[in-house]
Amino acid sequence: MSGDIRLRREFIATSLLLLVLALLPLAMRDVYWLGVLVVSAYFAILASSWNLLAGFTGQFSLAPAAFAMIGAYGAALSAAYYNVPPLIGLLIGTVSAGLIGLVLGRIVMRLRGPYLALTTLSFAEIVRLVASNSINITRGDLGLPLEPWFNDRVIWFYVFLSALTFVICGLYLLLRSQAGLFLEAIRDDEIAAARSGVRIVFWKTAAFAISSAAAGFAGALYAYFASLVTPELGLVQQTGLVVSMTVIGGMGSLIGPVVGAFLVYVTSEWLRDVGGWQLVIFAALVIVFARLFRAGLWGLVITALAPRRKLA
């Protein structure tokens, strides 16, 4: 199956999944679980943004939660000090994360493997500590309060689902373009891509900046939903959750991060009563999928359907 056909089928499958998700609030009235769906959609945007970098470009960053926090603080600070309207705050958070991602990408995208992971992990921790200790500006661990757009969680779910749809469509168009071919060439064989004339550092930096902007967009939107921005948004554990969602759902596919985000977060809330064991369970699942099922749940679905296609 060619890459274009595969990508088109994944886009159709993702569209159908988003349509099914859009029907969930019609059968659900519990406010708590509606909130869980909203946060799941937030993580689906984060996981999709990280998947562009790790799944389609082959660059393993450990800073998606940090860029979400940058986007959240961009929106919160602009609202607190300049009283900007929500849509402008959302734009400021997205652009702030994208610009910082562009600068950082120019520095770190010459690194590979563990060096890239450790550098982005250090950056993420620095950002969190700066937010935590800049008490006069960010109020530290007390957090910055933010006026919500509205309080209806059904509306919030559709806002986040629309944002997720926007991100998925953007990624689909990007990956179908010549830029997408360059990114996948870098992922598959960086040396061969360079010999073919692909500008390696340029395209890796571009992917890093786009991924950062998408994460910042998710963070800024979440800030208005939560009505409070704290440094906890950038904890390393949040990045670990994003990575596990992508790996379990299916890295390198459009639909995988969406499936993984909703499945992992909803299940984690369902297992909340077991305490810390939920972390052990998901850590074990990540190991199993990374070792035995590298295509994730989406890959298992494709494998299960393959014999039926042959018989047809």
Given for the second form:
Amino acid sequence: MSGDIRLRREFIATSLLLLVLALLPLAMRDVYWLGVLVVSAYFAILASSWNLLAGFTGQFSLAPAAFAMIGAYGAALSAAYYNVPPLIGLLIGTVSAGLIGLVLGRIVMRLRGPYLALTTLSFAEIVRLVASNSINITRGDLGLPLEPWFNDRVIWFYVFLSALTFVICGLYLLLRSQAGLFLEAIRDDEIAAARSGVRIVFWKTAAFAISSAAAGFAGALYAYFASLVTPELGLVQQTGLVVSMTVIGGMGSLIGPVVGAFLVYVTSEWLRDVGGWQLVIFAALVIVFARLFRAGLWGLVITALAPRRKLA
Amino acid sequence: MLSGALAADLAVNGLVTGLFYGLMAIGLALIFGVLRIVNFAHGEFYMVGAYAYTIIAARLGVPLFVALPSAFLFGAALGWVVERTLMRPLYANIGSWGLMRDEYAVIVTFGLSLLLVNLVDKAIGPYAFRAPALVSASRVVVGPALMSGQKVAAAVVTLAALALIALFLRFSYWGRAVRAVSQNRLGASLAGIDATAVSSLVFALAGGLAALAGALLSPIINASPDVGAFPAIKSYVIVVLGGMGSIPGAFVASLLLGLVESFGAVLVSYQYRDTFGLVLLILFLLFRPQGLFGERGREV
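For comparison with the form predicted alone, provide the form predicted in complex with the partner chain.
The next block holds the full complex; its first chain is the one shown before.
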């Protein structure tokens, strides 16, 4: 099946999923669970942006949480020191994460596999350590407080859902264009892609910058939601969650990270009452999926549907 | 600025810290040499060793010279199981990852790290565990420096373990097999070396060494589920500095990092002391990916 049809099918499925989510507040107004959905949407943006790098371009970064933290601090610092309104703060967070991603992406362009993972992991740790140790600027681990944008959880839910929709549409348009072909060509064989005239440096750096900007956007939005920004946003464990969600949902598909994020986060909140073994289960699932079902849950759905299609 | 006595004290402390780093980093370098992957769960073997030692020694009341080897064996067994179950697709063409074997390795070891941390957190508890002391002496004078007895005892065992590993790699059949496979897996296989067994051996050895490091340091740094994160990051820095996969390089880089951190904390900035190594790692990967002693020409 051609990639174009596959991508369109994934986009339609994602849209349906988002539509179902958008109808949820009609049936459920519980403040706690709306908060859970908001955080799930935050992770869905992070996972989708990481998927652009890892799943579609083959650049296995371990810094998505760090870029979210950069976006969050961009918003929080500009609000704390220059009293910037939320919309501008959001823009500052997104752009600063994007610019830093552009520079880092350009620097790590040549690195692959374990080397890229190590470099991005070190970068993430450096950023987090600097944020938590620069106490006179960031207040360290105490975190920076922020004026909340709204207080109504329903509004927040729709804000995050629109942000997620915006990111998904952007990714769809990007991947459907020629750029999507270039990125996948780079992922599958960088040298062959270069020989066929794909501008490797440009596209790899662009993917890194776009992914970082999206993560920063999510982080900045989350900062206004949580009204407190701490270095904990950039912990490696947060990146671990993002990777888990993407792998469980299905790496390299448009819908996988969204499904993974909502599934993992909502179930883990739900299982919290039953003893809190949720993280153990999800970590085990990551290993099982990586080892046996590389295409994730979405891949399983596709293979389950495929034979029936042949019969019809 | 720096008195002679302080400098000597910093040097001795830095070198001792470096020895502990070495115990962690050499396993990582062995794994990289043979399988060409970075084990992102390396710190969790350290954590498992710390718990194994603490529980065996404190709960069962077993003497020290039994508890420490048990921690090693526990880590080695875990390493062996992990290699058998999860690392085989890296060289046996199982699964559908094909060209993305590097990515598979990152995901699986990263997932393993999450699994072990959370498993211990749930099964044993998130609070820190106090381990029984290695020796009863509280303060020992080492040359110009004054050090805790625990640290000295741990350093002596570490030195012994490192010497044993060096002898093993240099002279034994399996040691030479490990070096042969890290030089050329196919060539070694053609010469009749069982590369699959070597891969298992290396993972077991690395797991055992990291567990031993955790056990030795548990009287100083109490065991907790995330105690492995810190030594793991140090050993990533070290294998990059020493040249990925180079054992002597990893050893020298360990001592060097110990010294850099010990002096850097006093001379440059205490606040940012943990970032020095990471900055070095990035600079090295960008400008000298073969490390201080590694060979040129390895693909990055």
